[in-house]
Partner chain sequence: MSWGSFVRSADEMLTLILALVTGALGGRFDARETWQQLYLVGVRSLPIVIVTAIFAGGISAIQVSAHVVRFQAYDAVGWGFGFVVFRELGPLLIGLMFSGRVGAFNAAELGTMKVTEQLDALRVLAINPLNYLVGPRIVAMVVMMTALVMVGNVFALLGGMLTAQVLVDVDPMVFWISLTDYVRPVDLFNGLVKAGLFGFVIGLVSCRHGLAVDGGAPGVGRAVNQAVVASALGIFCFDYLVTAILP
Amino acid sequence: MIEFKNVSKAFGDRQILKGVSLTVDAGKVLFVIGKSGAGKSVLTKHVVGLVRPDSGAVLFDGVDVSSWTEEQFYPLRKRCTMVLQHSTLFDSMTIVENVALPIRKHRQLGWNAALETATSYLNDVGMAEYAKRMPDTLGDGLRKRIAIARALALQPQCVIFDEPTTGLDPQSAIQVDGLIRSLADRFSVTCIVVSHDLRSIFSIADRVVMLYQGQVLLDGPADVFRRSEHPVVKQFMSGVPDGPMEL
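The form predicted in complex with its partner chain - chain by itself:
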(Lines of atoms letter the chains of each structure in order from A and count residues from 1; the text may use other names and numbers.)
(Lines give C-alpha, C1' and ligand atoms only; values in the text may rest on other atoms or scores of the structure.)
Protein backbone atom coordinates (compact mmCIF):
# COMPACT_ATOMS: atom_id res chain seq x y z
CA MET A 1 0.00 0.00 0.00
CA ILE A 2 1.23 3.46 -0.90
CA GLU A 3 0.37 6.60 0.99
CA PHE A 4 1.10 10.28 0.34
CA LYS A 5 0.99 12.47 3.43
CA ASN A 6 0.82 16.18 2.80
CA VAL A 7 3.42 16.06 0.00
CA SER A 8 4.68 19.39 -1.32
CA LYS A 9 7.10 19.94 -4.16
CA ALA A 10 8.41 23.05 -5.88
CA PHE A 11 10.78 23.50 -8.81
CA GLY A 12 12.53 26.82 -8.38
CA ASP A 13 9.83 29.22 -7.28
CA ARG A 14 7.04 27.24 -8.94
CA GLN A 15 5.05 25.31 -6.37
CA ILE A 16 3.77 22.21 -8.20
CA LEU A 17 2.31 20.17 -5.31
CA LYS A 18 0.83 21.91 -2.29
CA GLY A 19 0.16 19.26 0.33
CA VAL A 20 -1.21 16.22 -1.47
CA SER A 21 -2.58 13.46 0.76
CA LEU A 22 -3.76 10.25 -0.80
CA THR A 23 -3.88 6.50 -0.17
CA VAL A 24 -3.48 3.91 -2.91
CA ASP A 25 -5.15 0.59 -2.14
CA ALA A 26 -3.22 -2.56 -2.93
CA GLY A 27 -4.42 -4.55 -5.93
CA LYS A 28 -6.67 -1.77 -7.21
CA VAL A 29 -6.56 0.51 -10.22
CA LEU A 30 -6.21 4.17 -9.25
CA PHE A 31 -6.44 6.90 -11.86
CA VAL A 32 -4.74 10.26 -11.41
CA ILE A 33 -6.24 12.90 -13.67
CA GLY A 34 -5.78 16.61 -14.11
CA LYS A 35 -4.95 19.10 -16.82
CA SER A 36 -1.51 19.32 -18.44
CA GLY A 37 1.09 20.62 -16.03
CA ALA A 38 -1.04 19.82 -12.98
CA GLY A 39 1.81 17.76 -11.57
CA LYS A 40 0.54 14.23 -12.22
CA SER A 41 3.91 12.96 -13.40
CA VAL A 42 5.71 14.74 -10.59
CA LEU A 43 3.36 13.23 -8.01
CA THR A 44 3.67 9.67 -9.25
CA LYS A 45 7.46 9.87 -9.65
CA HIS A 46 7.65 10.34 -5.88
CA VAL A 47 6.70 6.70 -5.41
CA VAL A 48 9.80 5.34 -7.16
CA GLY A 49 12.18 7.99 -5.88
CA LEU A 50 12.72 9.87 -9.15
CA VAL A 51 11.44 12.97 -7.35
CA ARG A 52 11.81 13.64 -3.64
CA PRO A 53 9.29 15.73 -1.71
CA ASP A 54 10.23 19.11 -0.23
CA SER A 55 8.01 18.32 2.74
CA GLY A 56 5.53 15.63 3.69
CA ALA A 57 6.04 11.89 3.47
CA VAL A 58 5.61 9.06 1.00
CA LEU A 59 4.89 5.77 2.75
CA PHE A 60 5.42 2.42 1.13
CA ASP A 61 3.88 -0.42 3.15
CA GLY A 62 4.01 1.88 6.13
CA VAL A 63 7.69 2.83 5.70
CA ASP A 64 8.56 6.45 4.99
CA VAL A 65 10.74 6.41 1.87
CA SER A 66 10.98 10.15 1.32
CA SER A 67 14.43 10.46 2.85
CA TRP A 68 15.87 7.24 1.44
CA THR A 69 19.11 7.33 -0.52
CA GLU A 70 19.11 6.46 -4.21
CA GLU A 71 20.80 3.17 -3.28
CA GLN A 72 17.93 2.19 -0.98
CA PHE A 73 15.39 2.68 -3.73
CA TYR A 74 16.78 -0.03 -6.03
CA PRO A 75 15.24 -3.01 -4.21
CA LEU A 76 11.94 -1.14 -4.00
CA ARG A 77 11.92 -0.40 -7.72
CA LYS A 78 11.99 -4.13 -8.47
CA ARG A 79 8.66 -4.40 -6.67
CA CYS A 80 7.22 -1.11 -7.84
CA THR A 81 8.18 0.23 -11.25
CA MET A 82 7.01 2.95 -13.59
CA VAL A 83 6.29 3.32 -17.29
CA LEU A 84 7.53 6.82 -18.03
CA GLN A 85 5.37 9.25 -19.96
CA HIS A 86 7.60 9.37 -23.02
CA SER A 87 7.98 5.58 -22.93
CA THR A 88 11.72 5.90 -23.07
CA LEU A 89 13.30 2.91 -24.73
CA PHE A 90 17.05 2.34 -24.87
CA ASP A 91 18.06 3.62 -28.31
CA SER A 92 21.08 1.40 -28.70
CA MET A 93 19.18 -1.88 -28.23
CA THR A 94 16.60 -3.73 -30.28
CA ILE A 95 13.05 -3.99 -28.96
CA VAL A 96 13.49 -7.49 -27.61
CA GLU A 97 16.79 -6.54 -25.98
CA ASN A 98 15.05 -3.65 -24.26
CA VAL A 99 12.60 -6.04 -22.67
CA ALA A 100 15.25 -8.67 -21.95
CA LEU A 101 17.50 -6.29 -20.02
CA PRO A 102 15.52 -6.20 -16.74
CA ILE A 103 14.95 -9.94 -17.03
CA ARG A 104 18.68 -10.62 -17.27
CA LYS A 105 19.46 -8.21 -14.45
CA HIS A 106 16.84 -9.35 -11.96
CA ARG A 107 15.85 -12.89 -12.70
CA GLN A 108 19.16 -14.79 -12.75
CA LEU A 109 18.62 -15.83 -16.35
CA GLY A 110 21.27 -16.02 -19.06
CA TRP A 111 21.00 -13.67 -22.01
CA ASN A 112 19.44 -16.19 -24.37
CA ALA A 113 16.86 -17.34 -21.84
CA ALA A 114 16.12 -13.68 -21.09
CA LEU A 115 15.55 -13.00 -24.79
CA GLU A 116 13.10 -15.89 -24.97
CA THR A 117 11.19 -14.71 -21.93
CA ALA A 118 11.17 -11.20 -23.35
CA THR A 119 9.54 -12.45 -26.52
CA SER A 120 6.64 -13.86 -24.54
CA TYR A 121 6.14 -10.50 -22.81
CA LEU A 122 6.13 -8.81 -26.21
CA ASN A 123 3.47 -11.29 -27.27
CA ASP A 124 1.26 -10.17 -24.39
CA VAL A 125 1.17 -6.64 -25.77
CA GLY A 126 0.94 -7.83 -29.38
CA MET A 127 4.39 -6.59 -30.33
CA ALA A 128 6.27 -9.83 -31.05
CA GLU A 129 6.63 -9.05 -34.75
CA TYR A 130 8.71 -5.95 -33.94
CA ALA A 131 11.21 -7.82 -31.73
CA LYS A 132 14.24 -7.21 -33.96
CA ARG A 133 13.52 -3.55 -34.80
CA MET A 134 15.34 -0.57 -33.31
CA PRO A 135 13.23 1.76 -31.13
CA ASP A 136 13.73 4.87 -33.29
CA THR A 137 12.00 3.14 -36.20
CA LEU A 138 8.73 2.88 -34.30
CA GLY A 139 5.96 5.37 -33.59
CA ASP A 140 4.81 6.53 -30.17
CA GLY A 141 1.95 4.09 -29.76
CA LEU A 142 4.14 1.06 -30.40
CA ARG A 143 6.91 2.36 -28.15
CA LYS A 144 4.40 2.79 -25.36
CA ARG A 145 3.35 -0.84 -25.52
CA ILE A 146 6.97 -2.02 -25.52
CA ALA A 147 7.70 0.11 -22.47
CA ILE A 148 4.74 -1.54 -20.75
CA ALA A 149 6.04 -5.00 -21.62
CA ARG A 150 9.46 -4.04 -20.29
CA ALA A 151 8.02 -2.89 -16.97
CA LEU A 152 5.89 -6.03 -16.59
CA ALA A 153 8.98 -8.15 -17.21
CA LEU A 154 10.07 -7.18 -13.70
CA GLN A 155 7.01 -9.03 -12.33
CA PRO A 156 6.25 -6.06 -10.08
CA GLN A 157 3.59 -5.83 -7.37
CA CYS A 158 2.87 -2.25 -8.31
CA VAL A 159 3.13 -0.39 -11.60
CA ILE A 160 2.74 3.30 -12.36
CA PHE A 161 1.55 3.94 -15.89
CA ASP A 162 2.14 7.53 -16.99
CA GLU A 163 -0.39 8.11 -19.78
CA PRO A 164 -0.35 4.54 -21.14
CA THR A 165 -2.99 5.11 -23.80
CA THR A 166 -2.10 8.57 -25.05
CA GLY A 167 -1.19 8.35 -28.73
CA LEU A 168 -2.61 4.86 -29.17
CA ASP A 169 -5.29 4.00 -31.67
CA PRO A 170 -8.65 3.08 -30.02
CA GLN A 171 -8.21 -0.68 -30.49
CA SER A 172 -4.74 -0.74 -28.92
CA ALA A 173 -5.96 1.54 -26.15
CA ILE A 174 -8.71 -0.88 -25.28
CA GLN A 175 -6.20 -3.71 -25.32
CA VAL A 176 -3.91 -1.84 -22.92
CA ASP A 177 -6.87 -1.04 -20.66
CA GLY A 178 -7.73 -4.73 -20.58
CA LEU A 179 -4.14 -5.56 -19.71
CA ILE A 180 -4.12 -3.15 -16.77
CA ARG A 181 -7.45 -4.41 -15.50
CA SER A 182 -6.33 -8.03 -15.67
CA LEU A 183 -3.07 -7.21 -13.84
CA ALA A 184 -5.15 -5.97 -10.95
CA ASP A 185 -7.78 -8.70 -11.10
CA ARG A 186 -5.63 -11.75 -11.76
CA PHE A 187 -2.28 -10.90 -10.13
CA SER A 188 -3.47 -8.24 -7.62
CA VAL A 189 -0.96 -5.77 -8.99
CA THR A 190 -1.50 -2.25 -7.71
CA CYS A 191 -1.88 0.04 -10.71
CA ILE A 192 -1.56 3.81 -10.66
CA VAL A 193 -2.59 5.23 -14.01
CA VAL A 194 -2.02 8.82 -15.07
CA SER A 195 -4.46 9.62 -17.82
CA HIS A 196 -6.59 12.12 -19.69
CA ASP A 197 -8.50 9.37 -21.39
CA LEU A 198 -12.12 9.57 -20.21
CA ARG A 199 -12.98 6.28 -21.90
CA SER A 200 -10.27 4.46 -19.88
CA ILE A 201 -11.35 6.14 -16.71
CA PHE A 202 -14.90 4.98 -16.97
CA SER A 203 -14.07 1.50 -18.13
CA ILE A 204 -11.33 0.34 -15.74
CA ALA A 205 -10.81 2.74 -12.82
CA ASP A 206 -11.58 1.54 -9.28
CA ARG A 207 -10.94 5.00 -7.99
CA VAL A 208 -10.09 8.37 -9.50
CA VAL A 209 -8.17 11.27 -8.03
CA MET A 210 -8.19 14.67 -9.64
CA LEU A 211 -5.28 17.05 -9.09
CA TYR A 212 -5.99 20.74 -9.43
CA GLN A 213 -3.73 23.62 -8.43
CA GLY A 214 -1.39 21.35 -6.54
CA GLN A 215 -4.04 19.67 -4.45
CA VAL A 216 -6.51 16.80 -4.58
CA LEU A 217 -9.76 18.29 -5.81
CA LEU A 218 -11.93 15.19 -5.82
CA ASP A 219 -11.32 11.58 -4.86
CA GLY A 220 -13.71 8.68 -5.40
CA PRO A 221 -15.08 6.11 -7.85
CA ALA A 222 -15.51 7.19 -11.45
CA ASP A 223 -19.23 7.65 -10.97
CA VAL A 224 -18.64 10.39 -8.43
CA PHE A 225 -16.90 12.34 -11.19
CA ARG A 226 -19.72 11.85 -13.63
CA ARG A 227 -22.22 13.18 -11.18
CA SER A 228 -20.05 15.88 -9.61
CA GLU A 229 -21.49 19.38 -9.59
CA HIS A 230 -18.10 21.00 -8.98
CA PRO A 231 -17.64 23.45 -11.88
CA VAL A 232 -13.98 22.58 -12.50
CA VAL A 233 -14.68 18.85 -12.50
CA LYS A 234 -17.66 19.37 -14.81
CA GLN A 235 -15.54 21.37 -17.21
CA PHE A 236 -12.81 18.71 -17.19
CA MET A 237 -15.31 15.92 -17.84
CA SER A 238 -16.99 17.74 -20.67
CA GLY A 239 -13.71 18.91 -22.19
CA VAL A 240 -14.96 22.36 -23.12
CA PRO A 241 -12.43 25.18 -23.29
CA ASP A 242 -14.33 27.84 -21.33
CA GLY A 243 -15.11 27.51 -17.70
CA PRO A 244 -13.71 28.21 -14.30
CA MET A 245 -10.62 26.01 -14.72
CA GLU A 246 -7.43 28.05 -14.69
CA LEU A 247 -5.25 27.31 -17.66
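Could I have the structure of this protein in the form predicted on its own, to go alongside the form predicted in complex with its partner chain above?
No partners, no molecules, just the chain.
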Protein backbone atom coordinates (compact mmCIF):
# COMPACT_ATOMS: atom_id res chain seq x y z
CA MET A 1 0.00 0.00 0.00
CA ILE A 2 2.74 2.46 1.00
CA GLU A 3 6.35 2.20 -0.08
CA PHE A 4 9.42 4.26 0.77
CA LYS A 5 12.17 3.96 -1.83
CA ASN A 6 15.62 5.13 -0.76
CA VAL A 7 14.17 8.19 1.02
CA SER A 8 16.64 10.76 2.34
CA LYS A 9 15.84 13.93 4.25
CA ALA A 10 17.96 16.60 5.93
CA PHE A 11 17.15 19.76 7.84
CA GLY A 12 20.05 22.13 7.39
CA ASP A 13 23.26 20.27 8.17
CA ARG A 14 21.45 17.51 10.04
CA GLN A 15 20.81 14.39 7.99
CA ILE A 16 17.72 12.68 9.41
CA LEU A 17 16.99 9.93 6.89
CA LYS A 18 19.68 8.27 4.80
CA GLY A 19 18.15 6.14 2.08
CA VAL A 20 15.27 4.50 3.96
CA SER A 21 13.46 1.78 2.02
CA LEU A 22 10.49 -0.18 3.35
CA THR A 23 6.95 -1.20 2.50
CA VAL A 24 3.81 -0.92 4.62
CA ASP A 25 1.41 -3.82 4.18
CA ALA A 26 -2.28 -3.02 3.76
CA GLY A 27 -4.53 -3.83 6.71
CA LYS A 28 -1.65 -4.45 9.14
CA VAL A 29 -0.27 -2.68 12.21
CA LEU A 30 3.28 -1.44 11.64
CA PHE A 31 5.28 0.11 14.47
CA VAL A 32 8.14 2.49 13.68
CA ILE A 33 10.49 2.68 16.66
CA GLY A 34 13.84 4.20 17.55
CA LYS A 35 15.39 6.69 19.92
CA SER A 36 14.25 10.31 19.99
CA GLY A 37 15.42 12.13 16.87
CA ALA A 38 15.78 8.94 14.83
CA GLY A 39 13.42 10.27 12.16
CA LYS A 40 10.29 8.24 12.93
CA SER A 41 7.80 11.09 12.67
CA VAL A 42 9.74 12.68 9.81
CA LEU A 43 9.43 9.44 7.85
CA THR A 44 5.70 9.00 8.38
CA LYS A 45 4.90 12.64 7.58
CA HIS A 46 6.23 12.03 4.07
CA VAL A 47 3.14 9.93 3.36
CA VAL A 48 0.74 12.88 3.63
CA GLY A 49 3.05 15.55 2.25
CA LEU A 50 3.86 17.32 5.51
CA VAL A 51 7.51 16.59 4.72
CA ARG A 52 8.97 16.14 1.23
CA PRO A 53 12.01 13.92 0.51
CA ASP A 54 15.29 15.42 -0.63
CA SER A 55 15.77 12.29 -2.72
CA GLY A 56 14.04 8.97 -3.17
CA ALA A 57 10.33 8.32 -3.63
CA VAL A 58 7.19 7.73 -1.56
CA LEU A 59 4.49 5.64 -3.21
CA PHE A 60 0.84 5.39 -2.15
CA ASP A 61 -1.04 2.57 -3.90
CA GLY A 62 1.74 2.48 -6.47
CA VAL A 63 1.62 6.21 -7.25
CA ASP A 64 4.70 8.35 -6.55
CA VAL A 65 3.48 11.28 -4.41
CA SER A 66 6.93 12.74 -3.71
CA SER A 67 6.53 15.78 -5.94
CA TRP A 68 2.80 16.36 -5.53
CA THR A 69 1.47 19.84 -4.92
CA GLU A 70 -0.32 20.76 -1.71
CA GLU A 71 -3.65 20.62 -3.57
CA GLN A 72 -2.93 17.12 -4.85
CA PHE A 73 -2.46 15.91 -1.28
CA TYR A 74 -5.95 17.04 -0.17
CA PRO A 75 -7.76 13.86 -1.29
CA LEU A 76 -4.92 11.63 -0.11
CA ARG A 77 -5.19 13.10 3.39
CA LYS A 78 -8.75 11.78 3.55
CA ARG A 79 -7.50 8.33 2.61
CA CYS A 80 -4.60 8.49 5.08
CA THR A 81 -5.33 10.44 8.26
CA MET A 82 -3.17 11.27 11.28
CA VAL A 83 -3.86 11.00 15.02
CA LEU A 84 -1.35 13.23 16.76
CA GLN A 85 0.10 12.84 20.24
CA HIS A 86 -2.14 15.66 21.44
CA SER A 87 -5.76 15.06 20.49
CA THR A 88 -6.29 18.60 19.10
CA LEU A 89 -10.03 18.69 19.77
CA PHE A 90 -12.04 21.90 19.64
CA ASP A 91 -12.80 22.73 23.28
CA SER A 92 -15.74 24.96 22.29
CA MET A 93 -17.57 22.03 20.67
CA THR A 94 -19.09 18.90 22.18
CA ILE A 95 -17.54 15.52 21.56
CA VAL A 96 -20.07 14.56 18.90
CA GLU A 97 -19.70 17.95 17.20
CA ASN A 98 -15.93 17.45 17.02
CA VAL A 99 -16.44 14.17 15.17
CA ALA A 100 -19.28 15.51 13.03
CA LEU A 101 -17.29 18.48 11.73
CA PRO A 102 -15.11 16.59 9.21
CA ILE A 103 -18.09 14.44 8.23
CA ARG A 104 -20.14 17.50 7.33
CA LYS A 105 -17.26 19.15 5.52
CA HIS A 106 -15.97 16.23 3.49
CA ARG A 107 -19.16 14.24 2.90
CA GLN A 108 -21.33 17.33 2.42
CA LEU A 109 -24.02 16.11 4.81
CA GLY A 110 -26.48 18.27 6.71
CA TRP A 111 -25.66 18.93 10.35
CA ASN A 112 -28.24 16.48 11.76
CA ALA A 113 -27.08 13.70 9.45
CA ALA A 114 -23.46 14.44 10.32
CA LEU A 115 -24.25 14.26 14.05
CA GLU A 116 -26.03 10.94 13.60
CA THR A 117 -23.10 9.52 11.64
CA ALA A 118 -20.63 10.87 14.21
CA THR A 119 -22.51 9.10 16.97
CA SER A 120 -22.03 5.78 15.18
CA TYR A 121 -18.27 6.34 15.07
CA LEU A 122 -18.23 7.27 18.74
CA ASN A 123 -20.05 4.01 19.39
CA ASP A 124 -17.30 2.14 17.50
CA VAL A 125 -14.70 3.46 19.97
CA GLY A 126 -16.92 3.07 23.04
CA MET A 127 -17.50 6.79 23.49
CA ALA A 128 -21.17 7.29 22.51
CA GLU A 129 -22.18 7.92 26.13
CA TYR A 130 -19.88 10.97 26.18
CA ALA A 131 -21.30 12.49 22.99
CA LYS A 132 -22.72 15.63 24.64
CA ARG A 133 -19.74 16.23 26.93
CA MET A 134 -17.12 18.92 26.33
CA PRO A 135 -13.52 17.77 25.65
CA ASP A 136 -12.05 19.56 28.68
CA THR A 137 -14.20 17.42 30.99
CA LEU A 138 -12.49 14.21 29.87
CA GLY A 139 -9.10 12.67 30.55
CA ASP A 140 -6.35 12.21 28.00
CA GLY A 141 -7.21 8.58 27.30
CA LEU A 142 -10.83 9.34 26.44
CA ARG A 143 -9.80 12.34 24.34
CA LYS A 144 -7.45 10.10 22.36
CA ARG A 145 -10.32 7.70 21.63
CA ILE A 146 -12.37 10.63 20.35
CA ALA A 147 -9.50 11.65 18.09
CA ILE A 148 -9.49 8.12 16.69
CA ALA A 149 -13.25 8.32 16.06
CA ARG A 150 -12.73 11.61 14.24
CA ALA A 151 -10.04 10.02 12.08
CA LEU A 152 -12.37 7.12 11.27
CA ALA A 153 -15.05 9.58 10.18
CA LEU A 154 -13.16 10.16 6.93
CA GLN A 155 -13.32 6.40 6.22
CA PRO A 156 -9.54 6.20 5.68
CA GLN A 157 -7.54 3.36 4.24
CA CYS A 158 -4.64 4.23 6.54
CA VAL A 159 -4.20 5.96 9.91
CA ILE A 160 -0.85 7.23 11.18
CA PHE A 161 -0.55 7.41 14.97
CA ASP A 162 2.18 9.61 16.48
CA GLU A 163 3.00 8.43 20.02
CA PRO A 164 -0.63 7.43 20.74
CA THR A 165 -0.06 6.16 24.30
CA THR A 166 2.50 8.71 25.54
CA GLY A 167 1.36 10.26 28.82
CA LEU A 168 -1.56 7.88 29.28
CA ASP A 169 -2.12 5.74 32.36
CA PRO A 170 -1.65 1.99 31.78
CA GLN A 171 -5.38 1.22 31.53
CA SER A 172 -6.02 4.02 29.02
CA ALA A 173 -2.98 2.95 27.01
CA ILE A 174 -4.31 -0.61 26.80
CA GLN A 175 -7.68 0.69 25.59
CA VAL A 176 -6.05 2.81 22.89
CA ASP A 177 -3.93 -0.16 21.82
CA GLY A 178 -7.10 -2.23 21.53
CA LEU A 179 -8.70 0.37 19.30
CA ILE A 180 -5.69 0.46 17.00
CA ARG A 181 -5.69 -3.33 16.74
CA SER A 182 -9.42 -3.34 16.01
CA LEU A 183 -8.99 -0.88 13.14
CA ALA A 184 -6.88 -3.45 11.34
CA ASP A 185 -8.90 -6.49 12.37
CA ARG A 186 -12.45 -5.13 11.97
CA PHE A 187 -12.07 -2.45 9.31
CA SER A 188 -8.91 -3.55 7.41
CA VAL A 189 -7.37 -0.12 8.07
CA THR A 190 -3.60 0.08 7.69
CA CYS A 191 -2.10 1.47 10.91
CA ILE A 192 1.35 3.04 11.17
CA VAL A 193 2.30 3.68 14.79
CA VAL A 194 5.25 5.82 15.89
CA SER A 195 5.95 4.77 19.46
CA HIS A 196 8.46 4.06 22.21
CA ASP A 197 5.96 1.93 24.16
CA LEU A 198 7.42 -1.58 24.33
CA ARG A 199 4.24 -2.99 25.87
CA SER A 200 2.24 -1.77 22.87
CA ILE A 201 4.79 -3.14 20.43
CA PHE A 202 4.61 -6.66 21.81
CA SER A 203 0.83 -6.66 22.26
CA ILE A 204 -0.53 -5.35 18.93
CA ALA A 205 2.21 -4.99 16.27
CA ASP A 206 2.18 -7.20 13.19
CA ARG A 207 5.58 -5.84 12.23
CA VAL A 208 8.19 -3.49 13.69
CA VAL A 209 10.75 -1.30 11.94
CA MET A 210 13.59 0.25 13.94
CA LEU A 211 15.34 3.35 12.63
CA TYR A 212 18.87 4.13 13.73
CA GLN A 213 21.35 6.66 12.32
CA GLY A 214 18.92 7.48 9.53
CA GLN A 215 18.49 3.94 8.26
CA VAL A 216 16.46 0.80 8.92
CA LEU A 217 18.37 -1.22 11.51
CA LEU A 218 15.91 -4.09 11.91
CA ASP A 219 12.58 -4.98 10.28
CA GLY A 220 10.36 -7.88 11.27
CA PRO A 221 7.81 -9.29 13.72
CA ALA A 222 8.09 -8.22 17.37
CA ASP A 223 9.60 -11.58 18.32
CA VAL A 224 12.58 -10.86 16.06
CA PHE A 225 13.37 -7.89 18.31
CA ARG A 226 13.08 -10.04 21.43
CA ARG A 227 15.58 -12.51 20.02
CA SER A 228 17.96 -10.01 18.41
CA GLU A 229 21.57 -10.05 19.56
CA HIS A 230 22.36 -6.73 17.90
CA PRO A 231 23.79 -4.56 20.71
CA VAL A 232 21.83 -1.43 19.75
CA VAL A 233 18.56 -3.35 19.52
CA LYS A 234 19.22 -5.07 22.83
CA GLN A 235 19.95 -1.75 24.54
CA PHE A 236 16.79 -0.15 23.13
CA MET A 237 14.57 -3.07 24.07
CA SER A 238 16.00 -3.32 27.59
CA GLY A 239 15.88 0.44 28.19
CA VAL A 240 19.31 0.54 29.83
CA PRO A 241 21.20 3.85 29.61
CA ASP A 242 24.64 2.38 28.94
CA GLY A 243 25.50 0.79 25.63
CA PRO A 244 26.54 1.44 22.03
CA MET A 245 23.48 3.47 21.06
CA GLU A 246 24.34 7.05 20.20
CA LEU A 247 22.53 9.60 22.36
